[in-house]
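For reference, the chain that follows is the form predicted alone, supplied as structure tokens.
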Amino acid sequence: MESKQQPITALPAWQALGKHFRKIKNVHLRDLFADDPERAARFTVEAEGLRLDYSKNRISGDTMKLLAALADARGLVQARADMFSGKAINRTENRAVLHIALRNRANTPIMVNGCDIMPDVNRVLGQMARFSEAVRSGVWKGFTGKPIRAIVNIGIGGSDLGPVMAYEALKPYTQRDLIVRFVSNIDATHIWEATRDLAPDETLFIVTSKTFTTQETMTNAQTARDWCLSALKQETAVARHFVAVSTNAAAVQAFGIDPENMFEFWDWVGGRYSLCSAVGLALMLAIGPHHFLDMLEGFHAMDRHFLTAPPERNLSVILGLLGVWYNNFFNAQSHAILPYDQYLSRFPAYLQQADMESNGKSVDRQGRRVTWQTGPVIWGEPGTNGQHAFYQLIHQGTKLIPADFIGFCKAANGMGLPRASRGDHQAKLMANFLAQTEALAFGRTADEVAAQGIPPELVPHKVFAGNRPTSTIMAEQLTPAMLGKLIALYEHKIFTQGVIWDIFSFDQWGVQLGKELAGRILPELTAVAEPELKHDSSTNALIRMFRRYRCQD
């Protein structure tokens, strides 16, 4: 999609959300609650198995038609279209954005470049399928004859976030008895810690890099090697405890990797957005290929939601739009995902990069600095530990802080057991869960806290102020389906708000800068002698220390 040449401040659209949110900014949820006894209804809705409530935030039915007006000023309809038709909308590195290829199991012919890529997405998956198949029953054996024991996941960014998300999501479906651990630091501790206690003879690694080249990646698979070589001794060893996710067919067989045990992916896949494909390679052996193909269906269902579904009642839309409300009105600075699920505690940590390495972005697509506010910062824990933690300042702080609430009716561990045997430990998770959308939106007034025969000296500090917005996300289980449904929910709601923010949400051009450094100071790091320093006075100085130690070691 072409960029529009308009300013989004300078749209009617903005404008008219500018003049309203003046009207609206000081209104309070008890206030809306009480004049509109079917609020909740009203601003409820239910797509393949979520139910969105997002009555506890600070908006009106004229709220939600403005934003609409402005997502439609900003052309959210052709631009999904391009996207989903594989229109090269990735405009700085002139490549389409394809990911939702990769669980297309309506396996409809998606186009790039005149060819029809889905041939390529299910020769892959039936590759994945077949290997984790034969890994799973031990007929795939290592070096000594003894079958995988252990899978160990080295890679970084996308290749590393959301495998091991979904692994930890999934771990009541993984093969128990199959240690799966995941490596990406280039801090050597990671990779130590993940192998210490493992036979390298039972130990299989999945090194994930598209161009085998990326410097955390290759660094942890070489030292993997040296570990695995120092105890199995030959060099044909290689091929049978390691596997590559990659594109570089020559630098993996120079690994020591059977190009057979390559697994491709493209260059229309982001790397955030990449769990689908290859990248989840891990994921399928630990909850094998009849799972995560169900978790590809719940993927394509919300796929199909988005791209079908009106505004109005579309799950990911009224999510964005909601995220530019208190973003770029409000002046909120960040959002809080706080999933009420163990299971999840590592989402909130893949949405900051999903959400953050996408929109985190100052130019327009035009390549004009924006005046306005684009990606929030992403964070969040799982209930109910952040309730002990950081609650105190999104219930009393100085600062608006919307969140997102994410809760399941029945847990998903203790499958199998009676429901006489799983105590109430579900029951009282849900309760706190509910509880605090309550407390965030109503909060409790000083009459109120003054009734409770509080000392008048300590009311202002037993106050809450309420109208803390909130959006409650909740769903009957977490199954596999249901957290492909739940990631896709929030990537189409990241495409949602860099379409109307006007950036572009698939380059990650930030990341650049910050590796190039590094490239320089690495030499200066390890040089025997003293190297010439160019650097500014700190990094100067700083180098100078790390070699001082060094040179004591």
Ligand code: G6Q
Given for the second form:
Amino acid sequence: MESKQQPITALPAWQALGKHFRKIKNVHLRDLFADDPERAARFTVEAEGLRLDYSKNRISGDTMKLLAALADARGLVQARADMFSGKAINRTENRAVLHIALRNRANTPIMVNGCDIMPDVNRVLGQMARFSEAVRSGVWKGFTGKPIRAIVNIGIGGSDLGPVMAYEALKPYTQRDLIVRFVSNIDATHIWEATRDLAPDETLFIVTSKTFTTQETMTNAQTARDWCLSALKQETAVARHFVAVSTNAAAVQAFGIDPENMFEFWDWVGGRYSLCSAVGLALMLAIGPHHFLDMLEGFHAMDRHFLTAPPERNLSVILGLLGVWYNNFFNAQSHAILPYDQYLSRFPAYLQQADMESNGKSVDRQGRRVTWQTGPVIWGEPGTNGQHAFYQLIHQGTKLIPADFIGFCKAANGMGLPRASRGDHQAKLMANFLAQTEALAFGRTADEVAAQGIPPELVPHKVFAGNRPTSTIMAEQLTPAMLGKLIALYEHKIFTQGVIWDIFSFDQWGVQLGKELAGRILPELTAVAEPELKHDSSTNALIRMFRRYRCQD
Ligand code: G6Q
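Switch over from the form predicted alone to the form predicted in complex with the named molecule, please.
Every chain and every other molecule in the complex is listed next, the one we just looked at coming first.
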């Protein structure tokens, strides 16, 4: 696990940033804009149909140069080349990190252990497309000869959040008479509610699990299997109503799934980076292979952009650097993702996993405890809902919360309908979108409040300090390709930050301990005889409480 990296705090680039921060930290965005009529143009970059206006951030040209120097000192260019060329950069698991291969539409060879992996990638994409067409067209029949009307994806974490987010995002592109649902939680409520109104002989389950051992997924899959067989009676029905997405062929077969209907992926695809693999099967079934490939094209375009654009024009790098600026110099604890598009309602939750599982680490690549902050808390909700909920704190609270505002000029809803029949929703939505970043940046001074005739005792309550940083990401419309671009944009932002912080972004050891302890506690909850409990006094008492009520259940 050798690394030549010095602690980040020892780098001259870091120290220069610290010095620069002391100079700029109290400068107001009002002054930065007033002093430079070209500021918006200076800090706007457009690539692949995505415009990033980052002028409402507390930065100057020098800030960006110093941050870029930090990334340079951290070897971002080499790190990026290592990822794209298939080096085993996930060193704690000794794996390559090649989600970019899944959407490598140029089809250039990408080698892992001396073998080009692109033929395998294309083979599975072809298998997914054929299967999707068969189900969508009704050629694929269930056990009683009926076509499939409902798809239920069973998976959790990386095997759920991507497909569910993208399904919601691309609803206008879905085959509307096909019901598509997602079950993840081990709480039986989830599978119960997802299946209660479905007909077993018209339902197809996709069991999505890289390992095919995850407790939640296997428990839900077993319940789904029982539900299906209690109606269809014969074991052979499983092969018509269950398919699997996994790397574990033996376990898939043991479950009763025909190996023909297993969609493979590989250990070089991390769970939270797996949407473009067979993990996206439920999405492909919903939107069709053609739109799925459009999405991959979008991902690929942003991958190329990240790989080739210079830092000052590189959207992911810019977002990454801004995040470091607030996280490490302004000590911002969190970062809000605020999409002004209801179809992106699950996008913040998706990025929460992508970012927090990747960069929520506290040792560097040599295993030393870091003395600098790493990944922020990622959170958010779609606008305008958030405005009526938590924006108060962003505007007037004591915490600095940098935010990304994501919006589109054209609505994705009501496509094909004449504009007149769609009302003025989109203009109102975007008026709010633009107003919020303006209000956050410039605020309202005490003088401006007083000038409105507000009683003096109310003035302090109505003052908006402003100087709250935002980045605006705008595009024409949310399409499959645009969704791919947006996701890749953030994936590479996360990568950029992981390199700067010198942490391993592609493992997730932090999820293990809880799993292990749950395995120990489960028999203590279910044992008939009173078990001898050897936990702390708090856990022991809580276990006893559960057992007391369970006896009465
Ligand atoms: C993601 C994580 C994690 C994983 C789930 C599901 O990067 O690895 O969220 O995706 O734990 O794992 P399986 O796909 O193996 O069931």
